[in-house]
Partner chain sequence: MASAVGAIGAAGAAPSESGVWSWITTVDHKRIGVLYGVSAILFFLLGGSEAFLIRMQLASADADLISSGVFSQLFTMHALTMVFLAIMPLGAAFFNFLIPLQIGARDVAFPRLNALSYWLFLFGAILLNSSFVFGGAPDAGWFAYANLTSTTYSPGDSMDFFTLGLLVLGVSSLAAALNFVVTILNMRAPGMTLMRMPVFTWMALIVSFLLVFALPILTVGLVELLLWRFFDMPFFSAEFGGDPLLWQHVFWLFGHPEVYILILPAMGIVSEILPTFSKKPLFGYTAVVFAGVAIAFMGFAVWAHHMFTVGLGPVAIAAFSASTMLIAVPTGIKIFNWIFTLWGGSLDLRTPMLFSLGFVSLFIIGGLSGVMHASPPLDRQQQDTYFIVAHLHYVLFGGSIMGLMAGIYFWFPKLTGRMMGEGLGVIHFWLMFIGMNVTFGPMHLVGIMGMPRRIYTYSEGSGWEFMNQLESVGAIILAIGLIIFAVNIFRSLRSGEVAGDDPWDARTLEWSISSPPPVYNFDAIPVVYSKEPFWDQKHPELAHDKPPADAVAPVAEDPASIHMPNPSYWPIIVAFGASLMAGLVIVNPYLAFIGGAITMMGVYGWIFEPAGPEEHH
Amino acid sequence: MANLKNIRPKALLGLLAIALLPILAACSSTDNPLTTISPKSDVADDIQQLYKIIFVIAMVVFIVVETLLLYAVIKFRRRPNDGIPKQVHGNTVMEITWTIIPALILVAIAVPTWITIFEIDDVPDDAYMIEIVGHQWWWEATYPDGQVTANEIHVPSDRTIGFTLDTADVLHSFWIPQLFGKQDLIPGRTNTLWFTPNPGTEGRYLGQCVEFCGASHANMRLEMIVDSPADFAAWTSGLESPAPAATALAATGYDLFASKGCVACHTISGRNDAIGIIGPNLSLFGSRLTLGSATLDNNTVNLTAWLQDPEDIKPGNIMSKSAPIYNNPGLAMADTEIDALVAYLQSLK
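Coordinates of the preceding sequence alone, form predicted alone:
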């Protein structure tokens, strides 16, 4: 056996780092916006309870196996002057035992897993249904009364929420860890999921596409905002209302939105010329907390940077590839025009 003194310091550091990994994992905070261990809905609670059951079973298996391993290492270690160990052909009872016990462990895991799957599978009949469509790289949400929004999805806190999930292009996966589990969006197939917010859990919840879908997969985020019933009603009614009277700079931006071709891709409530469906619906954009699929705070600096060079923020996005202002030098925007567009977009509240 090698002497510990002959082990290189780098090897010791590597072993120490491996040993510390479980400790670092245990220090993770439940305040992380993508945490899976701080459930805020009935479905997330069910998933968390299943996780606890499997975790306890795994810990029991780990402790038993490691205890037996240490016992065997110590009990049957080689001693000075030991001869050749006694040769054993096999032990039928032991072999049957270590076949039956893992089978029973798998059953103990499978039964609660099946129960949980069946409990959260079918969308309740009284659910408030929202249609979700995944695009490269943003999320579109259509509400039962026809209102459309993007990336910031509001839901009421007093009822069960259901989703139908489709994709406009490639595979995506819809996931908000604190509210529900992952569900894939598959071309040619409509999937569903649902959840009911726990009482008193109004707030913002971060989500993420978790199926690799191209260059900006990591930037395909979203926020689900659980509103009180009154706040949700006010928000949905605002989606159908035209923007208030604009300032002089925003009025210039209003005209630029048409002359620069933005109306061909985006819809804005109250504008008859803005009925595009290629890009996200921008109604109430000024009230949104984030932009760029929830990758940036919605403020003047970030919105200006987005309009100047969206490719720098979200590589491969359709606006950079298709919008005339980024591909036709004659339509390129001056800084003053960008300022006007920023003012106009921020006025959409």
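Numbering follows the first chain given and starts at 1. Superpose the two forms; the largest set of C-alphas matching within 1.5 Å is the rigid core. Predicted, not measured: the structure shown is a model, and the values here were computed from it. First, how it differs from the form predicted in complex with its partner chain.
In the core-superposed comparison between the two forms, residue 82 has its Cα shifted by at least 2 Å.
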Given for the second form:
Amino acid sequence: MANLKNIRPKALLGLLAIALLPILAACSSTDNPLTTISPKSDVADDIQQLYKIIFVIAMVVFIVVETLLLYAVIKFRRRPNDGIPKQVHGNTVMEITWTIIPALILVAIAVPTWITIFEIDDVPDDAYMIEIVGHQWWWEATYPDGQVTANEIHVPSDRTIGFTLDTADVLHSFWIPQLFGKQDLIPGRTNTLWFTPNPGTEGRYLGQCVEFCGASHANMRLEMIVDSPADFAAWTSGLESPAPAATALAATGYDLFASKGCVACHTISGRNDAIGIIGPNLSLFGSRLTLGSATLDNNTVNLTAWLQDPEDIKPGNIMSKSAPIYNNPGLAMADTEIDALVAYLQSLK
Amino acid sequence: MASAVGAIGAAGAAPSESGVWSWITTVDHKRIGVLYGVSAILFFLLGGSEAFLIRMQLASADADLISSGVFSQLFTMHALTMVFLAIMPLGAAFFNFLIPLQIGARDVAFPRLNALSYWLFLFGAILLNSSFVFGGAPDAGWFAYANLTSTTYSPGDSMDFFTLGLLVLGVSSLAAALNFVVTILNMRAPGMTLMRMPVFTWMALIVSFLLVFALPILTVGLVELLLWRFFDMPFFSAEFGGDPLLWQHVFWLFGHPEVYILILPAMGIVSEILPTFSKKPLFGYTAVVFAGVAIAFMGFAVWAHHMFTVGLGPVAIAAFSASTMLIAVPTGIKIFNWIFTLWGGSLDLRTPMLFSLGFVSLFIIGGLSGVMHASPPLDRQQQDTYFIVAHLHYVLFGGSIMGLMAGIYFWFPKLTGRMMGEGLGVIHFWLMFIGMNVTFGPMHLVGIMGMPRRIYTYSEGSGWEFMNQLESVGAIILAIGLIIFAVNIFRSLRSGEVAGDDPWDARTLEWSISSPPPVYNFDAIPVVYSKEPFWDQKHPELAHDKPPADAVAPVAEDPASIHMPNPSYWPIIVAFGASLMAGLVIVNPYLAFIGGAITMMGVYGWIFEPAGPEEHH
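The structure above corresponds to the form predicted alone; please provide the structure of the form predicted in complex with its partner chain.
Every component of the complex follows; first up is the chain already shown.
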């Protein structure tokens, strides 16, 4: 058997560091937008604190028990002249010990768990409440003053944000790991969630649906944009008074948006004819950073590809299944028409 | 499959009869065990292939190998196949083969019912998988959460294959479980009290009770789903006063005991192998048995830990997190007793022992990650991520599969009379052990990095690419390991070293008879005085419980005069009729009467089948 005394603690630490490198890498939120261990809010901090306690306890138990097992295997492996070992049937004191010690460890895990459960449960009364509705496969957000947006949800950084969660169809789960843990959206009930952004955390946060909801579950992402109070006020007032279409091409797109039937499903604030509610609200679409529920960057190439063949990007979506332009060859869009629609949508700022 | 069965038959039990017909009509528990085992291994390879395709799709970001629709079918069928068609029937294979041998009986209590269980399993499995051909396999996840399963969101037949396939499989498991309960409670050899039963048989008894209580719950849920889909009875639809959460409660009230149904057989197997290869009795037999009983009871009180994020309210989730954490106590008791079974022993590190030690070391990891998401706030970050996928595979692959592999290497010589190749076995073990850790270990990290389960694609820049590549390499290592396993089985069947009755110097009754055992198992029904009757017979000077001085050795009966049940083709007819009935419901409920008629005919023939000794042999 290897002499355990010869192993230097420094070498062990080095090995441990190598083993932990991927974990350290996982901490960097720029490389891992959905990382669960880079909290940016009070609620996420609470979960992180608890995670650290439980992780350390679990690692200690892991190392102790696996070492005991490995030691027993090495120490008691069969040697050529082994006889029959002593026939030991058990030991009551030991049984009681390894019943009580794990039970005590579990109490050490359970008590902070319960405290955290109640700490993060109730939405504070002064929260800024946003209604979230999940759809196959996009997110709708309605603000207290009635503004509506989709998939890219702006929130102010200076106050507690609350959500009511409903679904228009099947189960979904609302999750932005750096800001808060997930909560399911379930037909027939309204769940809630809340968080307060930490100071100085203005920025973009990726989220994703985490309850399997059908063919494009993987493509049901969202972004939450934590704005400074001034930016947030500018954004909400922009929703109320959008700029008119600027170029001739965009003006053509404006007309196509009606004549190709887009208005039946999409709302654009400032247009009386576009008040559909089946698809995502497209107000201020031109200022959004992503499209297709945060699956693609919002640029000309991606938007053109999306309008040409949405099924390829988001399998099963209602638009490619039901919109006449994708199902009636007589109404299919020419490339020039798509260019005009792209120009129009990008002008919505 | 026929050739594999034939090969085992040629090397194996019951020399008096062979050929396909003898397998179709067999009621011999050992042969039914082989049928279960061979079918389960084939389904294991099928489920493994499905997982392999999933891993290849996820090996890189934005991959195009598999469409989203097919991907959903693959992960749904992978889980259903592994749970219902591989691990459960592998457990049933061991129960069938071993229970009568370990308790000194000549067969199970109801041999024809036993055959019916197997054929229902096989036809139910075929029905479920036939969906691939008839319009697409189930694709709403193995948990099939309402209301994604409604006719609105799953319009085709795929969910009906799910419902009816699982109903048939449920009848099969329920019949088998009742059979084992009756067998274990009534047919133990004289002197074998409950607390002298081998631990494997104890775990089989516990699993059978779990099945008896858990399966009806699933059946209720499935029937409700069926009524919803066929007759618009809105059990799970919120708009008509139902509740989609009802399905989750019903499913997990079955689903969590099911986890213990999958792991306890492996725990039983390991509890036999560790003592044998340490040359010591199991440390704390009573504690291990009662820990198993405690796990089974508590298994019914933790289901809502699968539902921490549905909005049950803080009091409910605090209570369920406490009950869930409590299960770690009996589980820990088992692990410490296993480790101290090794302590002071003389450990022979041959293949069955390697797989058993692999089981213990990997199960510890799965258990600890389980305690982590028993904490609901942590679960809010971990639920439905790859962290859970890692956890469940450390329990079900590192646990169940490693344990069942240990059992295959351990009892193969008893079943066939030949040893499995040790060299290939050791290679197989290390490939599985390393492959398993390379495949499922990084899933912990990628889960903490936020990768959700059940996504068919992810974008570049997610930070998950490297870990996923690594996992896919692990899947390749696992695949090579399984090929070596298959080669080892075929080579050992043909030319393995002849085993003899007791190749491992083992401790329980099955090793006291010939390998392979005769049809009637024991010519003399043994009389039992201790927990390890065969070991104590070999080493009377070390025995803890000695036979009384006036004990009389049991007298061997003349094999020709031992009455064994006759072969019967009625079980396969009943099973075929019932499965056909289930399958035809999907086509047209009226056509199902055809299957019903065949079933009734089979039952009629079964009832009036002569059981008399005139057709003996």
